[in-house]
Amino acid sequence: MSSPFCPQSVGADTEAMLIKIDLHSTGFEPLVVLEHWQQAQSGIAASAAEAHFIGRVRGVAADGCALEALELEHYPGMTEQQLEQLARDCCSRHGVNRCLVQHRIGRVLPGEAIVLVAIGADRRGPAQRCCQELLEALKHHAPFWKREWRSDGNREWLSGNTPL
């Protein structure tokens, strides 16, 4: 689902910055989404460098038990706005011109993609640094509530985040 606050491409205050944020309640294929994002940029000045990250749900819960699923809840409207602000802040700090964030919500199974971040910039350094910083910002500041569904039948809301 496209964010109502950040449609296909939102121009930022800085020239030519394009940000695309989507939340998905069902699975998405990160490489297909990435290809469409790249094709959509073909009519605009292309980025010389891109950094990408695809995150998938692990098969093991925080306590080491086998994980059946990870559930992500969010507050519609607020979440999209916060993701856009996190992306805009990171992009501005690193001087990058393109940003794509795709994130799952709802029930996500082990091995399924949960996040895709793609950054386009004029140089690899800013692209890589922005991608890393944005991933950490999403991990620690995005308003998602996560619950682990374990294969032993237990369920638990997570209160912290996993380390790097």
Second form
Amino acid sequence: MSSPFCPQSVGADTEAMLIKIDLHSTGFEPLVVLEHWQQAQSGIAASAAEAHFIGRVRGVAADGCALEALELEHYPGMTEQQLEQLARDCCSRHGVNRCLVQHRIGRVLPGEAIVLVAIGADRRGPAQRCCQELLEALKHHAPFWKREWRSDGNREWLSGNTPL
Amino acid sequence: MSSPFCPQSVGADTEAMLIKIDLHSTGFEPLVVLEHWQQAQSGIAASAAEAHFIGRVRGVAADGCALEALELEHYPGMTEQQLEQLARDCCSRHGVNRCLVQHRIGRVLPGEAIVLVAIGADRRGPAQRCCQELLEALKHHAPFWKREWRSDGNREWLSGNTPL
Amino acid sequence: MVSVVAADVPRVGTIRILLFAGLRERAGWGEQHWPANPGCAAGLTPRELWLQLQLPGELGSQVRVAINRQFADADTPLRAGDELAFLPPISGG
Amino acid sequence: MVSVVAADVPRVGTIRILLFAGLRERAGWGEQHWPANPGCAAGLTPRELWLQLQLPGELGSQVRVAINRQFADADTPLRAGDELAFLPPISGG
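Mind sharing the form predicted together with its partner chain? What's above is the form predicted alone.
Next comes the full complex, and the chain you just saw is listed first.
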């Protein structure tokens, strides 16, 4: 149904998929990055549904010791390529059009953000599911490795992720 | 295992459940609210996993017409009580300890935030699941009603939520 | 326990009835006080009031009941001083 | 297509082999160039290199293979100029 009083909107469906991925070798502020990301989506064009996830370094190592820092090694070149591919696949599977992935590399301190995933979509279900799924995908299929620097002097490479 | 070099941390488990709920009769900025909420959790005490959801008013009404505004009526007194109860139940079910719910009332414009749910937890699974579940709970069990003010002059009460 | 907003002191011996949103507009009113002598309201339920007030729509499938700001069964006996609300389909978030 | 970072120009006639994280530390090296004459590397696979290099751990169950920065099967024939990486268990995010 269309009338002169009821113009059809040009919605998010017609926009290109927008994926932004960054690796940070120093600290980043998730909310500051989110603000810049949102500013590119002003007014009516803003996503009706946005799901975010922020992961931070715990203060405690896997063995219960206090943690001094987490070291994040990665495979330069492959990491970026994999993140891009995982994001693109996940977004098109869920039909979402906006995706932000930020990941730390190097030495990360307790309380600092390691990862930020944000998804913008027209519906809450796809936004939430895509955010969850992309987080799992990058945790298992992007070439990152964590080493714990413990306060007792031990340095241990982790052989996997914490349980979901 | 405990040694002088390996003090046991006092983790989030021992903290009380922290629930913050607000109704806004004028616009609120989700990222600003989140920033204040996060500032209460500084340094190592910051949640290792944080899941957010932001819902905004679409520019298009249910019938495809352009939307001028969304009117949000609620049941003062019951709304706050219900939100508190839903949040408390959901958080204790998922074992999470930090919860933020912000909801608009009154006249809300396209692009403006209607709802923000944020959950802080020690693990990503509980954070994400609790955020999703609490959003569904408040959409169906907190006494809010939306009326669309359409650009063709129609004013229509919605009889439910958009599909998940 | 009866919980009320400061501006709306309950009238002794009445049941305060509230309607919201589309239901309020279809009924043409948003608030009524129904006489209910203390001790004599026994047996009066939201379902009976719904019928007596000839409210539009279907109680149960579409319209939910809250007594004193808690969801309640439509067959719960009401007491003088209660705040009863009929809630059309919720659409928050 | 061989994709390389600017600082690491591939040596013609070799396969560049990379190790990471715990695997690199246990092996005691992070990068090697394995001779592979163009056309003559046929048949040489990551699995064979893994055995010849006597790398620690288990290929497949623990260690994954990437060829030219894409996950690949450990039995994929390698070609001169390829970048081969052995990836210990991933723990990102």
